[in-house]
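The chain that follows stands alone, in the form predicted on its own, written as structure tokens.
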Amino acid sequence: MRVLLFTGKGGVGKTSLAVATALGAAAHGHRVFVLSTDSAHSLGDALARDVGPTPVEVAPRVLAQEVAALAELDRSWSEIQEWLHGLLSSDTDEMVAEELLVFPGLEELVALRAVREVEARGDIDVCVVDCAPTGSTLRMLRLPDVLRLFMENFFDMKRRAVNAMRPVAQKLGAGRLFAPDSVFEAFERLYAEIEDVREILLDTGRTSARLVVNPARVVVDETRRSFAYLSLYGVATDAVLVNRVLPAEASTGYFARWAEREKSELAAIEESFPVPRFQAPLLAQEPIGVEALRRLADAVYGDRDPAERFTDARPIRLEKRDGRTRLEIDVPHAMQDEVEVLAHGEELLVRVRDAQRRISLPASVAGRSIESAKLDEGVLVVTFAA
């Protein structure tokens, strides 16, 4: 089953393009399931009909569902949360305690379990996921690595220590400070489920992220960071969808200066994202309903199948090797003397001949000096100092 993850800065039209993609894929004969894992669901708003936690057919060969993220979280987290809640002061407000005891990214990650359930149906070809805005999506991507580090290095040791200390603690009246076995078992189940979701996210053979961006400076800057983080966490981005592009007739008159600024941002998008880019025009009215969203899909993809993998390549790759962070960038046909690399705060500027690429760096790398930048058979390898 093909999985497409749509994310972008809030307000860029992510949901509309996710649903349009689902409808476009169905028009090419695919059986499609579109899921919303964004806690601020808007599938129903885009389709102008009710969509809820139960799958509903919204068009021929298209099912839609808004995942009840809190219910999914409660199913996995309630036992752990109940114990943690007991550790908090009795003065803590009940609602405040519940909010404090949800790890950032956990709600979105648990909601993605719905992708496994869609696959288990056996009758779906493409699952389109309307993810939370990029900030939440990136927190979600960090969480599996944090949990794996804890499970591999501390979990068993912590469990043995708790089992040894619990009898003593109970005699001293401090037993509530030590989690019972049921909490450890619940944590193990949660970790196993999150690992299953992680395998789906990192399966580049079937899963692709699609970034939705508007031609506006703040949006472009955030989307560059998102592209870098997706690369860092191993999620393949196969396309960038540029939404709400001004029509050609807007280049004169009142919108002339706006169009000129947009032209500059479109150039920045071209140099920032070395993957296929598709444009959606700024429409006279918001695309709401199945027919309007089908027309939007036609405007974006033309005759191409939206479920297609638009690139198999991962043109930007971040990895750790020998204690150093390496950034690999595909620059085919370039020569060493044609390449210039400059670190500038949170960005890396890469010039190849007359072309320039701006790459936002993750926080763990930003600010570090460049140890080396070498070409190796068409791949620029930038190594950062430890």
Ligand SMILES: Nc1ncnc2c1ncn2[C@@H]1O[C@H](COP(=O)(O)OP(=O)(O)O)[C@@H](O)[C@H]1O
The other form holds:
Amino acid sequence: MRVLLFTGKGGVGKTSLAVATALGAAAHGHRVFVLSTDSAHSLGDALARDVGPTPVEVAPRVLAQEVAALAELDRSWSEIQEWLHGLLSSDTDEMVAEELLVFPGLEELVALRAVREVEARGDIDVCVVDCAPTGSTLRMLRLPDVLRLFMENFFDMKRRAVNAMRPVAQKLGAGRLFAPDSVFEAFERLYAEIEDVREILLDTGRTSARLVVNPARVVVDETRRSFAYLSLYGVATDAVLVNRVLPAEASTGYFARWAEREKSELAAIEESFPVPRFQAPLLAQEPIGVEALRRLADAVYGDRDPAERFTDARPIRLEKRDGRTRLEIDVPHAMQDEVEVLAHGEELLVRVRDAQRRISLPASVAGRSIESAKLDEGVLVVTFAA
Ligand SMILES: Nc1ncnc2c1ncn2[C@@H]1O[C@H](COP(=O)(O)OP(=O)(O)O)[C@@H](O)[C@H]1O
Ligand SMILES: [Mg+2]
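Return the structure block for the form predicted together with the ligand; the form predicted on its own was the one displayed.
So here's everything in the complex, that chain up top.
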């Protein structure tokens, strides 16, 4: 099953283009499921009809569903949360408590479990996901790393509790730091499910992100950064959709200056995103309802199948060259001094600005030292010692 993740800054047209893409793919004969994981659901608004947590057919071969993320946060999570509450309520560090309880990104990631359910139906060819704005999407991609760190520390704590944690435990009151088995099990369950979702997200053979932008400076700047982060986290972007492009007739008259400015933004977009780009015109009115959104899909994709994979480029590549193993990661527009690389046992820690990723290394290079890490035209090349 093909998975298309629509993301981009708030208000750029993610929902409209996600639904348009779904309708366009159905017109090419695919059986399509369009899913919203953005807690500000608006599939219903775009389609001018009710769409809820149970799948509904909104057009021939097109089902739609808005995932209730909070309801999806099931018993495992409430068990963990309850325990954390108990653990931390006596502690003075309210901030830590809140951070742990919120786990930024968890809600969206849990909502994405719905993709697995769609796949399990067995009757869907393409799953189009209307994601939360890029900020939350990126937090979501980082979450498995964060969770893993958290878990490792927990389990370590459990194992070493008797020695290292005794003083702390005594301070907090005996037993406080020792989670009951049920909590560990809940954690493991949640973690396993999240790993499943992550596996789908990172499977570049079937999953692609589609980044939606508008030809406006602020949007382009932010999206450029998101593009690099998506790549760092291993999600392949196969197209950038430029929405709300002024129509040709705006090049003279009242909108002429806007059209002029837009030209330079379009050029910047072309330089910034080394993947295929598609354009959608600024329409005279909001594209609402199946007919209008189908026309929007035609305007964007023309005769092409919207479910196609528009590029084979993979964001993270491992290859052998001159007897050395090289890991390449696309991080367009990053500067050398913004990038930090560290080998850490079986993992590679890569930091780009404020984003950090732990990449599991294959056995052939795990434990090897890094010979060099260089940024070369937007590609971070890490060479391992032979
Ligand atoms: N190409 C377009 N021309 C005119 N209006 C558009 C276009 N694309 C989206 N819109 C309108 O802009 C608003 C925001 O679009 P939406 O798809 O909800 O954005 P997002 O999901 O990114 O927040 C909606 O009212 C939508 O109908
Ligand atoms: Mg939306």
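What we label the rigid core is the largest C-alpha set whose atoms superpose within 1.5 Å from one form to the other. These figures come from a predicted structure and were not determined experimentally. Numbering follows the first chain given and starts at 1.
(Q) Superposed on the rigid core, does the Cα of R49 end up 2 angstroms or more away between these two forms? (A) The answer is no; the displacement is under 2 Å.
- [ ] Superpose on the rigid core, then tell me if the C-alpha of G29 is displaced by 2 angstroms or more between these two forms.
- [x] It does not, since the G29 C-alpha is displaced less than 2 Å between these two forms after the core fit.
*Core-superposed C-alpha of A59 shifting 2 Å or more between these two forms*: Shift of 2 Å or more: no.
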